[in-house]
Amino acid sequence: MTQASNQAVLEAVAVTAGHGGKAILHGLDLRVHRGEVYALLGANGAGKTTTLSLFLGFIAPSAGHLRVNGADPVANPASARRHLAYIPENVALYEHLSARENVAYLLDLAGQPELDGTIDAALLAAGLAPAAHGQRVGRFSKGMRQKVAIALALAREVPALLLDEPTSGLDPQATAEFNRLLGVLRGRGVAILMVTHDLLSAADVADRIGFIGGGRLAEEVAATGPERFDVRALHRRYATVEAAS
């Protein structure tokens, strides 16, 4: 595993934001720094999707700030989304187009211009048979379609990740191979912040878990030893959290 840097790709000070005039954040910090994995867990309502939102600029904080690499989402959200990439809960692709076809096609979105064999290089790096990357994404499995969006991500080469719910309805074994491509763009260095309920994968994958409740950061464990995590002391922190939101 590659050692995470002092440096915070995504950062987020003091910040207070909600919808509708009902605050859900109230003083949140957090930091994910270069080459980690940090996943966050807590209960609905806790505020995990509200945090994406803020790093992608769709709303404003009422007070604090937030960084993503340096970029300040609020005031310049385009430039901020340069520096991420976000793999939704249900990933979005062309049904009608390839693989290939679709990361040509949102690179080319991102102002990003197509290197020779770049594409073919991440789908494969993303563990997307070869003989699948011509093939209609129309026809392809959730774990599938997951390739495909790690592979635009590995082929734009932004410093950070923001994941939503990325093991939901995955098998046991697509939920493996979903995390070893994690530990692919940990060692290239990406900052990586998923949003989870699954506290098992968590563990497998994170080098940081953090407990959200009441619109805070209500406690961070990070990885140590071989075993990693105290699963069962995770349990307890995650349902200790949950009742006290």
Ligand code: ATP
Given for the second form:
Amino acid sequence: MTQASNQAVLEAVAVTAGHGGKAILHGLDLRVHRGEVYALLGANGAGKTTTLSLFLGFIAPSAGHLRVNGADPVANPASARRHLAYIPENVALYEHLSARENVAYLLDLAGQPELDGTIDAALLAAGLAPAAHGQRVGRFSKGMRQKVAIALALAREVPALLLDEPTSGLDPQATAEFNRLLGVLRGRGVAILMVTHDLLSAADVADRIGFIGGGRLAEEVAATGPERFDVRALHRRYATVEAAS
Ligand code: ATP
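Alternative state: the form predicted in complex with the ligand, after the form predicted on its own:
Everything in the complex follows now, all chains and molecules, and the chain you saw is the first one.
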């Protein structure tokens, strides 16, 4: 982990939030630093996607506060989103446009028109073969779509990336390739918050793993030593937190 300044890019402090008056999170504290991959695990309905929605400014907390690279997603959601890339479980792209055209269009929407060669460089860095850059995305696999979304995040040079269940439905090879890409982003100093049920992938790529349960962070484990994580112990914890929440 390259936490040079130990600066939290994504920060949730004592956050209470929910939907339609029903509280889902009760005092969530979570920080993701520059150059850190953080995997957030927890039972179905525990509030993982709700946490992402808070950072995106889609919902507001009833207590506590959030920051995205210093921006407040409640007071100024547009500013917070400028610092973020968000990759949902199923990446939505314009089917009739090519990979290159999708990135160009979405960059333009983000108010950052293309500089010469940026897009092809980003697509290449995201692992998309040059032959695919000009192909329509309509027939792209889930893994290829994610690469287009990652290329957009690379081209936008955002300090924070949010991912919702990125490896669900990916085969082991595509998962390994995806984890390698997260390593590239981490190397560029991006703070990455990944919601997942994929404990193996989390153990493979994350610097820290947090388990959400009972509306807060029930456990947090950091990678240490050459083995990084004890996956069996993590699995036991995961099952316990799931059962308790
Ligand atoms: P999963 O692993 O199943 O994706 P999760 O941890 O991401 O779960 P959330 O999607 O954050 O869970 O949902 C938390 C709770 O809030 C669930 O009970 C869900 O039904 C409820 N919820 C989520 N979105 C809304 C919404 N827009 N309106 C009402 N309730 C919602």
